[in-house]
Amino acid sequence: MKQLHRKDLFGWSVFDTERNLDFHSVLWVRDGGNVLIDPLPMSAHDHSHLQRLGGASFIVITNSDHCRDAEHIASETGAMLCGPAAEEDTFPLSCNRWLYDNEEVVHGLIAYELDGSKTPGELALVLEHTTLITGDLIRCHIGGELCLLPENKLADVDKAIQSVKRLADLPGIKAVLTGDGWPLFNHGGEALHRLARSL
């Protein structure tokens, strides 16, 4: 895994040839149990690295299209699976916990429900007020510029736009770690505001 913009954050990626962009997963190393977000399959190297960093206690899945390798990794690590509450009745995995809007997943990590995306109640996560972690709705196909999921994939365009504007109104965002595309380690808040203004 690669260290990200903080000493306690790591990530690993898979290049998607159909879309010509990377899919990403995030690990937050913390006292009280590490958190994985939308975990992709791990190489033997990355799995060994995860074990050296203390394994995983929690896995957060932002939406049903990002289940990826969560169930397998949970079976290996004993991590608690956490999914979006709005998908509880149709989610493809059995989760130990369902996350609601403005809920603290663990201390310092807040979940926000996004309306209008391709799945109900897709989650975005804000880590210690400064790092936004997104699933599908907010992406970065061109380095440094955030974009929205294509309109034909959105369940409700107006609600999706309002969800983006709500996140842009959060104070203190510096980094944006997208599930799909480039990460923005600096000036993420400014890019988020640009996206909101363009919609």
Second form
Number of protein chains: 2
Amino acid sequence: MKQLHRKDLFGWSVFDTERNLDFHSVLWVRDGGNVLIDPLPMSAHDHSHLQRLGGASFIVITNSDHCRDAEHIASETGAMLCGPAAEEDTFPLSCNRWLYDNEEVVHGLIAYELDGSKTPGELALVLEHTTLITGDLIRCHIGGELCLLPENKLADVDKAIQSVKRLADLPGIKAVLTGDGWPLFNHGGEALHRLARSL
Amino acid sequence: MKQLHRKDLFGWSVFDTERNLDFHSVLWVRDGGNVLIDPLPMSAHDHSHLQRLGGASFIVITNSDHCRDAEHIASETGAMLCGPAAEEDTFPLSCNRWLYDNEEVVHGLIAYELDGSKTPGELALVLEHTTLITGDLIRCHIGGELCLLPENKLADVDKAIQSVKRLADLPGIKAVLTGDGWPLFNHGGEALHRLARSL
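Return one more block: the form predicted together with another copy of the chain, after the form predicted alone shown previously.
Next comes the full complex, and the chain you just saw is listed first.
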């Protein structure tokens, strides 16, 4: 796995030939159990790296299109699966826990529900007030610039815009780690504001 | 290939299991012939993407440790190979052109020779005054923060530091695309200054 902007954050990526961008997953190494977010299939090398860093106790899935390899990795690591509460009735996996808006997943990791995206209650996560981790709604197709999921995929454009503005209003966001596209490690709040103003 | 921070810049990457970071290559699409920098082996998908974007007329290799798949890609595309002049006598490939300090490779792309790195006259490139492309000396192991090649690999630490300070003094650098590690698409000059101050 690749070191991200903090010593306790790692990521791994898979290049998607359809969209010509990388999909990303995040690992937060922490006392009390490591957290994986939207885990993609891992190479043997990365899996061994994960084991050396303490395995995983929690897997957060931001939306039903980002289940990726979560079930398999949960079975290998024993991690608890956490999914978006608004998808509970139709989610393709059986989760141990359903996350609601403004819920603390583990200490220091807050889940936010987004409205209007392609799935109900898509989650975004804020780690220790400074790192925003997004699933599908907020993306980065052009290096350094955030963008929205294409309008024809949104369930409700106005609600999606309001959700982006709500995240942009969070103070102190330094990094934005997107599920799809490039990460922004610095000045993430500024990029969120640029995106919100453009909508 | 992945879109970088400009519509005319693309990149592709290979994850290095020894260092746990990505190696990167850059494609600049331009009238007068596309430029590749330190090209890694390409997947069939990326090679086809490159062909659709017009192939390659020039390949710049920043140092002899970054030859990667340049010779093979040159044979497939017909691109001219350009290498660092200070390595002319010992370079592993036969280049069509040797680049000196402050030389315009093609219009808008300036080569700078760096001193004190692990190979003589390692090249860094500045594209249209705003995008710095580095080979080995300047890297990014922690997202958002530039670093130097480890000291035990440097031929001359003081000269390497002077070379970094010279690049940091260039006005208007927005993006820093490293050969090894993460790219910085925004506030690149600020990151270069932080690096220079830390040395």
